[in-house]
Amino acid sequence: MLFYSFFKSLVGKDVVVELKNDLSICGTLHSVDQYLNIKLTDISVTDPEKYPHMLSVKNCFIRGSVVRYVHWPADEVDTQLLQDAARKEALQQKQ
């Protein structure tokens, strides 16, 4: 649940989602669910020459199992809060 909560805090921010098929999609994070499925709005691809069919797409839904990485600006992340939450979750799992 830690990752789900973290991604929920990024809703409305610009992210880059890199898929397992090497397609990278830039867009605004609209929503995320417990399976880490992602909905992006105002999307663009990082390599339009390789994926010209994606130029007409404005919004997309990405299944969580095909995501390789999600990139976001470093200043958007409160690392101290994330570390504290990870420690709390690890302690709860030990009990």
Contents of the next structure:
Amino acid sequence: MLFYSFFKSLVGKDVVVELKNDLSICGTLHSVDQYLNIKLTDISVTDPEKYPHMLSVKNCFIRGSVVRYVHWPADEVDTQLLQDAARKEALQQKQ
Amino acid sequence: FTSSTGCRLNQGSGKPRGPLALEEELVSASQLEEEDLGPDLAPDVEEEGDDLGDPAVQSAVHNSQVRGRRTCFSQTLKFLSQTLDHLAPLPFRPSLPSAGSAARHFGPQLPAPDPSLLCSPPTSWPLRLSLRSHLTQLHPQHQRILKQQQQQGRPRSPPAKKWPQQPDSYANLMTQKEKDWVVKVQMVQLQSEKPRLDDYYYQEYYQKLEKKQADEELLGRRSRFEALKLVTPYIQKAEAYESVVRIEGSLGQVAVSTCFTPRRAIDAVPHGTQEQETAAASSQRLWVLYRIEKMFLQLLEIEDGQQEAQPRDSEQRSSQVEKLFQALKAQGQNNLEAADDGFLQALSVGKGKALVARLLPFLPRDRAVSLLLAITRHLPFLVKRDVADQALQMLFQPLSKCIRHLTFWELLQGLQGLMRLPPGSSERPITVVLQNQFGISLLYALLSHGEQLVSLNSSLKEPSSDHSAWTDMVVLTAWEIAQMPTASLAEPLAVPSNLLPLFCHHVDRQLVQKLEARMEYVTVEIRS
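What I would like now is the form predicted together with the partner chain, since the data block earlier showed the form predicted on its own; can you produce it?
And the full complex, kicking off with our chain again.
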């Protein structure tokens, strides 16, 4: 649940989602679920518009399993807190 | 019984061809100067009719072999290279006068060398079995030796057993193309671009042998071969596959995944650090990281306990804190180093600094002071180790809180460490410290506190060794600051306001002017 909790804190921020098929989508994070499926609003395709398919699309739902990377601005995340959360999670799993 | 040559002229049953054909397979894959049996022998053999008589074939071939030793091999090779091209383009072209006639003769019936021979090889040829298929390329020396052995009439093992006459119900399960494909798949894996590495033993062995024979030749032994061109045989490159399949008009990558083109998930390439770490250094580093993680777990417990704010647990908490402090100072692997070392190791890592920064508020005064003094004592070392992380800043806040609780004597201890000339160096630690942001901030905080203590406590103003030490310290610091070019002076995180007056009090006007320039004072608080 670590990353679900983490992504919840990013809701409303602008992120860039890179998919495993090399498509990169920029948009505002609308919601996330426990499978890390992502809903983005106001999307645009970041790379040169060689993907004209997406021109008319405003909102999208991305299945969590096709995501390769999610990029966000560095100052929107507290790395120390993330480390602590990871430690707690590791501890929990050991018990 | 059909053709026994390496080149099959008839499709047919999967009967073993016998030792002969295997040899010719050898030959077919070989280099230029190979002597072989020649497929023009094949017609002879074929015309012998439909019998299973291996010995007959053998003897026939033998005879013709002796006959046609050198004449036919050029034709053979041209023909064979054609057939092999059919399967796998070889990089070399035998530089021989092309015997067009021979090629034409066999052209239409162009079969491929028969790998099915390998599927049911006669057990009588263990040596041949080690040679995999028509795609194996033998070292020329090796082939020569094999050829020799064969020519010398090495005692043949009993001929391949006769296969029963009844029709084989498992025959022709695979077509020739399929068989070739299977063999090719196997062979492709064996081919390599750096034969000298992958196939080191074999190559070296035969090269040595060749050299030995060349030497013997020079010594006057019968010169068996003319100068031979050694063609490097292994450079058949497997085609580099496209790791990304793109089709026009599709959205990104196509969801195609084969064994050669698996779907690429992420580019997880570890970017190695610049420094080359030895095994000992890296294991030491891992040990330190491990320690730090364990300590973090303890710290998290302590912080959670504080969150819940249960006063009755304060004893428990203080014991936890003490345990954590001891863990921090502890060594672990090698206990040969100085007392501070466990602590310094932890501080060399970014995570360790975060740990200490968060631990400091919980520590009782004397523990915190000992940490602070350890830090000031080894400040140059820490500064040097922090170049990569730049994480010392996070220690400044908790340390400055701790400084306010220092006694005068402790303060002097800390400062003196910075002034002392280390053995074997003409540079005082303070010089390095001044160039680092954390260092200079810490120094300013210490001096400011000292000044506060002195101003508050009039007894300290009396001449005493402590007081003179303090004065020396201040003067020296002022001098060092003035010495340093403004550019290399680091910008402190906080400039205490009582610092410049302190310097004014102890040094002359000229120096003060220099200091002012460096410390970029806007307001100067006049000390009353």
